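The chain below stands alone and is given as structure tokens, in the form predicted on its own.
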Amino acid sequence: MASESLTASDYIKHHLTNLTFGQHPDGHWGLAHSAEEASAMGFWAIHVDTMFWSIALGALFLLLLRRVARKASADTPVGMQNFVEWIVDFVNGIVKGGFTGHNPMVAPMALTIFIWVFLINFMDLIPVDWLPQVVTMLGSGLFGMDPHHVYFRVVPSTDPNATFGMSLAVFALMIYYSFKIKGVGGFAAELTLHPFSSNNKLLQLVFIPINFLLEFVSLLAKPLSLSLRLYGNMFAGEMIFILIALMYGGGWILGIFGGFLQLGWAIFHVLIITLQAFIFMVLTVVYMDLAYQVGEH
């Protein structure tokens, strides 16, 4: 796609917009034709290539795992089991030294984001015009569009509204623990007496407010920050493999350079992806932990 009359800030831009279904300034819905037009559709619009590969890869991590889950013998573990039983013996340690409550869903949650994360990552590996190319195919030949107008990302951890859309319903289940194990007075309590507190009565009116100001920032910081720091990642990986993609496009000396530099980011990038999944899992078990520890109030 590199070659086909698009320049190189074009072939970014394209690389970078989303395939979106939303509501046209006229009233219909239907794809957005242009970066411009998806970005027009506002928040009620649909980035269909991510939630279609968000999807997918969720229920390939369903069916793998009960396929294995079926299959399991008594007998000492080989292939797949074997593979499963290491990642849930993994993610088991991982919840019992930082998770110091009691709550079942807490270990299957923590298995079920690092897998699925990882495979969201995953699909950066896959050279960048491998499956938008096939769809920009369909697209033209099935519906005759503009090849230049049909948009595919691959990969749901670059769009920060897949990131936001995790982290978010790790942080809603976080307020949710929080009000539950200490209450509405507890919760309170831990978001204004503390970091600064007093025996004066007066005083600590005084601190109360200061107090709120600094934790509720902490507090939105959680889904902030375990967000952005996925979406910043992968996104950097993205934006490289792109720059490399364009290389392709430079003559056969760069094209060949450029596939050495390809091979030895996806090898480092492997690291990144999986290092990205097991923050998330790790940060979502100590944002549990975190609701579940009831301190002096």
Second form
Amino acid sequence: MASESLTASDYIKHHLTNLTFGQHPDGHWGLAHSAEEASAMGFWAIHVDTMFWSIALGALFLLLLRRVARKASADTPVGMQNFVEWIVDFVNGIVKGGFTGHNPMVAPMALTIFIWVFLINFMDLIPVDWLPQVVTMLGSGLFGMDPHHVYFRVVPSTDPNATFGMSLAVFALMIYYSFKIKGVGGFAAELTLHPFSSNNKLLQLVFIPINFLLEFVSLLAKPLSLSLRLYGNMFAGEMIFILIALMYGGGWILGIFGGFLQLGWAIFHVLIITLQAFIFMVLTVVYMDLAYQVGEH
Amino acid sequence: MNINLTLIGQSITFFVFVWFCYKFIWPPLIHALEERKKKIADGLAAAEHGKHEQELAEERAKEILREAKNQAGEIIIRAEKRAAEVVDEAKEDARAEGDRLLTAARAEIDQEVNRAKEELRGKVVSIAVAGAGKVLEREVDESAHAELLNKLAAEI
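Return the form predicted together with its partner chain of this protein as a structure block, the form predicted on its own having already been given.
Let us now look at the entire complex, which starts with that chain.
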């Protein structure tokens, strides 16, 4: 579906650019008209598409769940309640199995992460050009924008901002509860007194910086790996969908072949999006559990 | 691939969503699940209890049936005994009645015989008196010879 005026690399680049709102270098606020302009905006810019879809999908499932929760009763569950209860029970089982501390916030967080990340990832299954095309038509039709400068990415988890935002939030909770449960001393001890320890005071003094270096890196690796795993998987999946979509511009034989490829990849991708949502949830539960473990070493 | 404000916006969104879920979604759902779990457990316990009760009731019913059978048997035996008694009594009564009737009949017969004898005797006396009168050809003074006549009559 690449339009004739675009080369393949332009098409891909177009698909990988977010709709960015921010301050232009000349001082006025507005949408970026190119990837270069978007980068020039620096930190004080926001990806409108990422925010829109993540908030819309989150609000959608939360409202849906709220409706079910309001009517939830212990009688025979029907329809939607059945489905929601199945997910809740599933998440509850994982949290009960993986989280040994006592915090009523962890299970709802796991549920939120699982459904939210799943829905965000699910956007990847919608053919790559549909929603951007709609937005382009809206943008050029209603607001008189240049169609080539309307960028739109529909999968928030292919935006590292979104995955890092979530993993940093999890990381912040993890640090908060580490301090709260273990105290400053306990947390510091956890970071400095292992894996290497010695009864010799002098040797122990030497070990502390080494331990700290190792533990600090492993601590930082947690949010980084959490977000990069999701981002990498979804970005790669989206990239393959974009490449397949390029085939539709290469004549109808290639187009039909591309159609089958897209179908196959989408079916496989169903597994990936579910798995990634699941992994994100389980790792969050595990990290929270680590924050709650006292005096294990 | 620019890191920008979206990062912070996403974090805030995350916290808001988690808070909303924690506050409004999780508690009613998990409450319903727990309540149903309890309900099912209670139901199963009640079923178990009911089954036990039924077994007890069946046992009791069997006991009552056995007792009733025993009682019925006893009653039949008593009734048979009573019937035999009644028959015996009736036989006894009939025999006594027969004896009584027989005795009465005998007494009556004796009476009849005595009366006939008396009559006969009276007649014999009068015949004898008449005969003796005829023989003597004269009138015998009955009052004078009454003792003699009576003696005669007793002898006949």
